[in-house]
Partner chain sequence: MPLLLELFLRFFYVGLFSVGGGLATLPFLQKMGEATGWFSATQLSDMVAVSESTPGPLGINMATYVGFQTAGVPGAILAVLGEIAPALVIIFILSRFLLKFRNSKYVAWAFYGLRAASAGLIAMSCMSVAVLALFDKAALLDGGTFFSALNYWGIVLTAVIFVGLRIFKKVHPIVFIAIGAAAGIGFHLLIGG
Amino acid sequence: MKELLQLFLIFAKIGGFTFGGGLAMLPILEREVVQKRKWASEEEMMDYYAIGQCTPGIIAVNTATFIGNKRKGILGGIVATLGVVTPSVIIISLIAAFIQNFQDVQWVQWAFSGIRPTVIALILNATIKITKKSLVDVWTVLLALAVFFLSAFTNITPALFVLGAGVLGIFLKGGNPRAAAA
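Taking the form predicted on its own, show me the structure of that chain by itself.
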């Protein structure tokens, strides 16, 4: 029961102090889950994060579910997920109740003009960290560049990029999948 409470509180902290979406949460996830508590290795965290980004739903919720499930099974996944969403539900509900009263206030607009570039910097930091760990050879660099340009200039669904990259990874890194299974 103590570890379930800890899961809830840690993910509530992550959910309450992560602004800017999924990529912005990567630094705090690494600090809290990998470095402080050793609940996952850096490689596991990258895998959870990648899967969380590729599956339907919010990256933060998916990642919390994976880590909670690893720690305490299905109940742990549920508790960690509730932890990460609870602060957002409370904050969004409060903002929704009062935003009409404050959206035209000058200092609120100034605050948001300061928050936006900060969120960009946090996302860029997370992107750089993921890049260092993911682009390990010429094939991964070429694949990343190809997906970047295709996603920027076409309307191909991201799911096809992920599926194609997974298949390509099997053949480029794993060689013959039939031989590996034997």
The other form holds:
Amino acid sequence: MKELLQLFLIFAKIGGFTFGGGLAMLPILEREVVQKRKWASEEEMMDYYAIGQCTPGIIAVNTATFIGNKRKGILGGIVATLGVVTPSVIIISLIAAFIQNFQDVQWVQWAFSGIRPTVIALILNATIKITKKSLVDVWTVLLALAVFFLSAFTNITPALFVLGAGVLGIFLKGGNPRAAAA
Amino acid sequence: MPLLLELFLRFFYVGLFSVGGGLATLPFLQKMGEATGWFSATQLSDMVAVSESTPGPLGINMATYVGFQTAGVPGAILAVLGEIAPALVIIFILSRFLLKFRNSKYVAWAFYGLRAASAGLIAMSCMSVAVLALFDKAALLDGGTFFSALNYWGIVLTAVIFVGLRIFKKVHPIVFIAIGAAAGIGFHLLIGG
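What about the form predicted in complex with its partner chain, after the form predicted on its own?
Up next: the whole complex, starting with the chain shown before.
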């Protein structure tokens, strides 16, 4: 019961401080879930993120479901997911009810002109931390670079990169006895 | 069909078929607006602006907004529940599958490649978020130079916060977000704009 409440509260905290898309939750997720509570490893976070890219639904929500489910089964998954969406439901309902032109409020705009660069620094820092353990050899570095440039210059859906990389991983490891042993 | 049930079902459909994050729900919402008359295209673009400048996952914020505008608080709750329900079920099934095949070498090999792709995708998203915030594309298209389109103040703040993150590793990310918000308000008060 205590851990369920903890799951709800921590994911509510993550939902309440994610500014700008699923990736923005990475810094707080990394701090709260990986570092502080060791509920998941860096590698597992990458797995969840990869799976979230090619399954339906919102990546932040999918990650919450995965971690909640890992800790406390289906009930944990539901509780963590409800936690991550609760702040949104409350905040957006309040704004929709009381503030007509929220994005025209001047000090909100000012605050966001500072929050946006901050979130970039946070995401960059979290990206460095979390991707380090996934780039284990020359092949993975090359593969990551290829995905980086292909997704920058083409409109291929991320799901295809993830699935393709999975198949490639099997061939790289399976087709190479030395690598497979490592 | 009762309005609340319709909201739930329509968002269930969005949740089931939008792959790849909150913005992927946008085309579905456009169609929903046209089909139901619940909101106009202009209202939708307002929703995106509000969703982007409030905390929380974008897709969830948009579902809340549409649900609330259509049927108040119960509408907001049912729209969100509808949107997350398909993902919940799919992730439960996948988790079970992963647990079962955890020791398979094929799954391990697939994840060896998957993680690398994930790293590339995360780096790319990081880059596009940075370009969006620190570079004014519209100014460049308006005939400005590359250098005049750069958000210098934003770049300096990003650099300062990044250095701060590397030095004060124990400080919680939320503290940095609060510092960033304060710096943004302070900066505009100082320059008077």
